[in-house]
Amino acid sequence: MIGGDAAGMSAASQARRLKGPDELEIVAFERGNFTSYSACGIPYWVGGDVTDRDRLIARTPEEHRARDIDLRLRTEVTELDLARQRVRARDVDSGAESWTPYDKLVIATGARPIRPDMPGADAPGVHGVQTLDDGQELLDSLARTRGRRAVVVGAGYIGVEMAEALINRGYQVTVVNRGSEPMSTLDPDMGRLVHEAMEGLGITMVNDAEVTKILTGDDGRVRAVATQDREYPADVVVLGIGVRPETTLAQAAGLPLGTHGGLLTDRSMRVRGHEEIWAGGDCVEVLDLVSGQERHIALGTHANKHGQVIGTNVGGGYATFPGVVGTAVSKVCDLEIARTGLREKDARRVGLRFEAVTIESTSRAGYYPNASPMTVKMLAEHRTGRLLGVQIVGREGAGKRVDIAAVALTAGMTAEQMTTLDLGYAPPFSPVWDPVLVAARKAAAKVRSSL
């Protein structure tokens, strides 16, 4: 196993439920320092809501091996030898270099953080946040900071969660984002109703700006963050651009990639072309059920799943993944984000017609006490009407209703079949009609009007 965290880990425990160690030797190689934590929660961590960094580790090393799975700590693969069957790994403190031969190999080496190629994109006070390491540099970085005035780079998931994190530190947070609005996993009318909430809470947001450079001080450390127009003193940058998949390795190993860079593989999580190699989590990309095209997704819940998926096969059984839909939830302070299927831009770029309904909407009856509003955008295909993607921004109780459609977009409803959903109604939880229900009334009355 290469990498130590959700894919790699699940895949090992999996594999050694359905084998003993008298019939299955698993060595795992992890280069940081932790294995099986949740790096969605890191935001929270450096934000203060989760207030221990132990919280966020699922399973420890000493557990591992307490299970006879020889765990590697601080050691890093450097090569693939595919004829050999054999895999080069250096200990990164000594520097030691030796090879492990393999009957399977399990890939799982995870995404990198984007790191822009520009001056000063290393200077002391610049952090990325992709491991339980970088969110300790973080938080000393924070500790050691005179300043309260903080750069986030980007408005993805990462960026709007570091931004809220900051604030909750006491940051003066400015977000600088070279889209048109923040969240560039909605469509922009609805990343708008983000951008509106994100000012709301104090935060200054910067858009359309593409950042070209991060300045020094005399010591060396950041100062601000330049973009064409103009700087914003920073006496901390958080870099939230984005991952690519980590498939260095791979790569040179010859192994299939994708357009994104990820590994490609059979829906066992076998390396298409390859026998006895399997690969899984942020390093591969993934079938979307909706559009029919591979894309890559990073996220745990994805990685675990694979993880379970490689260890049947590895462990002798059979199992397989069948792609995703694209469901992904989020929030900024009391504000909920949440998307799952295909943007209006997915759409056009596969060669899909649609209609697409807004509506708004609030989380409770609208006589119950703190109903809260909600706005929910849905897509659906011209003529056949089966949906095609759902977009809610909203306060409490908004984010997880994303999971309906979720669900609808994995059985290939229709709007016009959503309408009839038997989903659960009390005042306290949900007007009458669910907002999700209400979208899909207006989504099926629009594609009829169309034909």
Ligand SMILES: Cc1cc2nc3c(=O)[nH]c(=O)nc-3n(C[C@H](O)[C@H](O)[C@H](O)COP(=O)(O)OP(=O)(O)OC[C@H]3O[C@@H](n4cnc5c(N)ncnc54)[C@H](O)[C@@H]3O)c2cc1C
The other form holds:
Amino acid sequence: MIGGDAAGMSAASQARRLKGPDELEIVAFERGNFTSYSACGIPYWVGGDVTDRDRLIARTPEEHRARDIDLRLRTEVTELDLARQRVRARDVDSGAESWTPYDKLVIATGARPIRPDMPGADAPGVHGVQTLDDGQELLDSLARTRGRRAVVVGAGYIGVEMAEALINRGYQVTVVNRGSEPMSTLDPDMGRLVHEAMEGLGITMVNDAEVTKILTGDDGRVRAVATQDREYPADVVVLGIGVRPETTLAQAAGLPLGTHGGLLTDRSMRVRGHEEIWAGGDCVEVLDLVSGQERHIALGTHANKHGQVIGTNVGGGYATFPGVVGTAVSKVCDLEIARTGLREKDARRVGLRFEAVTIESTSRAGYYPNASPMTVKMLAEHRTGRLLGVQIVGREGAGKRVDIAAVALTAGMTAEQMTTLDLGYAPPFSPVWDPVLVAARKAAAKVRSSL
Ligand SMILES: Cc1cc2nc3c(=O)[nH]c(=O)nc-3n(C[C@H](O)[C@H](O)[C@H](O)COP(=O)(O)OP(=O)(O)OC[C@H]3O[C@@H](n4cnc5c(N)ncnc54)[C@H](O)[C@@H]3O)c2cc1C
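Form predicted alone done, so how does the form predicted in complex with the named molecule look?
Let us now look at the entire complex, which starts with that chain.
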């Protein structure tokens, strides 16, 4: 197993459940200091909702070793020798190298964060948030910094979650974003709602802005972020500008990569054309069941499922991963943001004509205390009415409502079929017509009227 986090150690644990140490020897290489940790929890740890870093570790190296997994921490795999079925690994501390043979190989090397290639990008006070070590460095940096101005570069979900973390720490936060609106995984009209809500939270949102330089003071520490036309003073900078699949080793070994740079696998997560090699997590591309195309989506929810499938297959069982519908949920303070399926531009790209509707509803019955507004956008295919995508922005209760749509998408339902879904109702939980059903009714009507 190469990579000791979600995909790699899920695979190792599942394989071990199926085969004991006499039948299957498992060696896992991890170049970092931790195993099975939740990067997803970093924003909440940095923001102070989670106070103990160790709560983000699902299973420690010792726990893995107790299950007869030969875990080699701080050991980086530097080469795959496919012809001789062996990997070369280097001890990060001593530099010592050795070869380890394999019968079955699992690549779970994750993704690497995109770092801007510009002056100042490595200056003290500029932080990524990919690993627990990154989170700790950021917390140490915040503790050292007397100023209270933070700039977050990037307004994807990691950028907005980090904006929240810094607000919670009492920082004045500016988010500098290359796109026209935050959350480019939404259509811009829905991203606009996120933008307005972030400003309502006191976050300064700067869109259509390309960071050109990170400026440092006399002490070498960051002092500002420069865009094409302005400087934004910063005592600390957090980078959240996306990730790419970490496939350096795979590429050097000639394994098949897709157009997004991720490894290509079959349904059993076996690397295409390689019987004895599996790959999963952020280093692979996944099949988007709605568009029928391969995509790179770096999410822990997929990585864990891939690991489970790989572990089952490596352990002699049979499992497959069918693909994804593209569901994701995040939040910035009390604003919940969710999406599943295709955006307008995704649908156009694959040649699907659609009807789009947007509705305003509330999280609870209008008369019930604390009912808050919720916006649901739905895309249904022209003529057939097949559900293509849903985006939801609102307060408490908005985010996980997207799961209704995720199930409907997976089941291939039409907007019309969705209107009759037997969803739970009581005034504290939703209006009598749930906001998702209101959107489905409107989408179904639009499809009918366009026939
Ligand atoms: C701040 C943040 C918030 C997130 N929030 C969410 C969320 O809310 N929901 C969600 O679904 N996902 C979220 N994610 C994404 C999620 O964390 C990842 O999708 C998930 O960790 C991927 O698991 P993985 O095992 O594929 O890769 P990784 O977790 O990246 O693990 C890969 C491991 O491989 C090791 N490695 C790489 N190359 C080598 C090598 N050559 N030799 C040895 N070891 C190597 C790395 O050190 C790393 O530990 C978040 C990520 C971040 C950074």
